[in-house]
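Here's a solo chain for you in structure tokens, the form predicted on its own.
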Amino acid sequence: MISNVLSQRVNNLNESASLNTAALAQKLISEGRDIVNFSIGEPDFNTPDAASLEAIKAITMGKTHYSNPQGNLDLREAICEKLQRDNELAYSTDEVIVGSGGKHIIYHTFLATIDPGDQVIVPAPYWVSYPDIASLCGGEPIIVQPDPVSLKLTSTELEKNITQKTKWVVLNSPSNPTGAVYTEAELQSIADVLRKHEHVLILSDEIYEKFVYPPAKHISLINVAPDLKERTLIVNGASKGYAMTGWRIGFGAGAKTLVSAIKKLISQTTTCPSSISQEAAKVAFGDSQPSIVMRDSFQVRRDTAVAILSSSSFLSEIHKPEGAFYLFLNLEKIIGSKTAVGRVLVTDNDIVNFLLEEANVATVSGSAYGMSPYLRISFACSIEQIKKGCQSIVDALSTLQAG
């Protein structure tokens, strides 16, 4: 093959670290290794029956053709109803765009708005794809460090990093990878800064909103700052809250001008969202009960994982996440430790490899999310796997010698 066949754009692009780790874990499992996979970022529940049956019905009725690039009208109506019912937010159908997953919406949003040199503020720790999508679309990701305790973006750090080149600020609540949930006061403080910079747009990624553990509550930025609605795009979808990651339905809610631009791009890229998936999502968005069942189960799993891992002197201070289904563990006490064979663990990647080799547990390093030394553990797996995997981690760590 010709050596320069690939573009510099693709050569500079990173693969998703979490997807790579999950694929490695599956490969090892297929080879006979007894691996507990804590790297998976999706619910382990089945899609709600009502949504699946609606998809089957759609197939038998021949609803298998092209649809509106913006998404079917009846699905957008269901999304508007969901936003009003669940979030107390009022949007019209021409302010909603449906895509092939939330990532698809974010990519087309940045592609529609970013010119070379535009900056995108991405608070660390961040979902792995934000910086790469910004770069892929010609922008410059500006990584902003969080409050060291809450691991959330502060208004002070936001103010320090906004420039005339800033185009977008990304907010993710509940957060992947930390599970942090922004409070009303925190959002109000951020909104106060954003009001002073009218050229800045806000991408509010709320894909984990269904998984917030009482007494915490999910609040959208627009709930506390309705005056910022025209500058904000809410990104959400069916993947997490409705266990529909493979159906690939996400949506954006925002200004008509932006929605129209994204629609134009979709018409020239993926043409439209899957017609069958749209029928399933229409039903899913109308029923929150399956999400409540999943949330309650995840809360039990979270508490179980925290209880076991906290028994390790290396992991004595574990922050219990308020949302999503991840633990983000601080590894500072482990860095510099020696394994039984004398190998020094220098980075969080070293610790990830150690746990895979010695504990048969797959995790993802904090460096993948822009913050070291940390470790992300997904508790979106059975309670039996959580007990087994967390105890294996504790046992493996007990073999380490202080550096």
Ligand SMILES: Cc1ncc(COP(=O)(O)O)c(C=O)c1O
Contents of the next structure:
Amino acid sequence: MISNVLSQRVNNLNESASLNTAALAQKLISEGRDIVNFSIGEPDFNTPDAASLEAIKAITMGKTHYSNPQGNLDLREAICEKLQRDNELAYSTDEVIVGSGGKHIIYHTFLATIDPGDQVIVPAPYWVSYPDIASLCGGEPIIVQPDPVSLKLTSTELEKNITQKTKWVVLNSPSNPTGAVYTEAELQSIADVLRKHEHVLILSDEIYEKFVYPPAKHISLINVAPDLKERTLIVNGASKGYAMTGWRIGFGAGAKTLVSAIKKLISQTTTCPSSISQEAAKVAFGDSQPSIVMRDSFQVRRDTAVAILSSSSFLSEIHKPEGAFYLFLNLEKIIGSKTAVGRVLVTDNDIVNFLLEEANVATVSGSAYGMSPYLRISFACSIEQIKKGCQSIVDALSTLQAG
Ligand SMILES: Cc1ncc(COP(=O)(O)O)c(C=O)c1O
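Now that you have shown the form predicted on its own, what about the form predicted together with this ligand?
Below, the chain from earlier opens the complete complex, with every other chain and molecule after it.
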């Protein structure tokens, strides 16, 4: 192949580490290895029947054509009703944009607003795609370190990192990869800082909203700071909360000017989200019951995973996540340990490889999320797999000689 085919832009881009690990685990499974896959970033539940049936109806009724690039009006109405009912937030249909997944919305949002050199504040540990999407759009990701215990963004660190070049601050609650859920007081103190910097836009990624374990509660930044509504884009969608990752429906809710700009871009890139998926999502957003069933099941799985893993002296202080379906394990006590064949585990990647080889468990290293030494375990798999995989981790760790 001729050289210099690829752009600098794409050469500088990383592939999604979590998708890569999930693909590797799938490959090993297809080769016959009995791998427990803890790298999956999606609910293992089926899409609610009512949504699937609506899609079938859409196909048979010929709703298979291009739609409005902003998303069908009746879907945007359903999203406004969902925002009002679930989040107590009032948005009109021209403040809502529908895209092909939350990631698609984030990409088009940054593309619509970032000029070269603009900075995007990304609190670590972060969902793998934020820094790469910001860079792809010409921005400079500024990684901000969290509170060492809660792993949440603090208002002090936020304030220190805001400059004249700051265009966006990304907030993600519940968080991928930590499952942390911001409290009203924490959001209030972040809002106090943001209020002082009027040029800063806020991207509030609430895609895991449906998976918050009582007594924790999902609160949007706009609930505590309605005055920031004009410069905040809420990102959410059907993927996680409604088990619809493959349908590719996400949405943004924010200022009309921003929504119009994203709509213009989408009209020139993907044209519109899938017409069939839009019909399904319209029904899904109207019923929270399937999400509650999933949440209750994830809560049992979370508790089971934490109980088994905590029995290892290497993992004795696991923080139970309040949301999402991930455990983010601190590996400090394992770093420096020796395996049975005398190999020293120096990084979190070494530990991920050790667990894949010795425990047949696929996980993702904290370095993918900008924070080491950590490990992300997804508990979006069956309780049997959780019991088996977590016990294998504990057994494999017991063969290590502490460093
Ligand atoms: C924090 C976060 N935001 C956004 C997304 C994007 O979701 P989707 O594009 O499937 O809607 C993901 C997916 O893993 C995520 O973890």
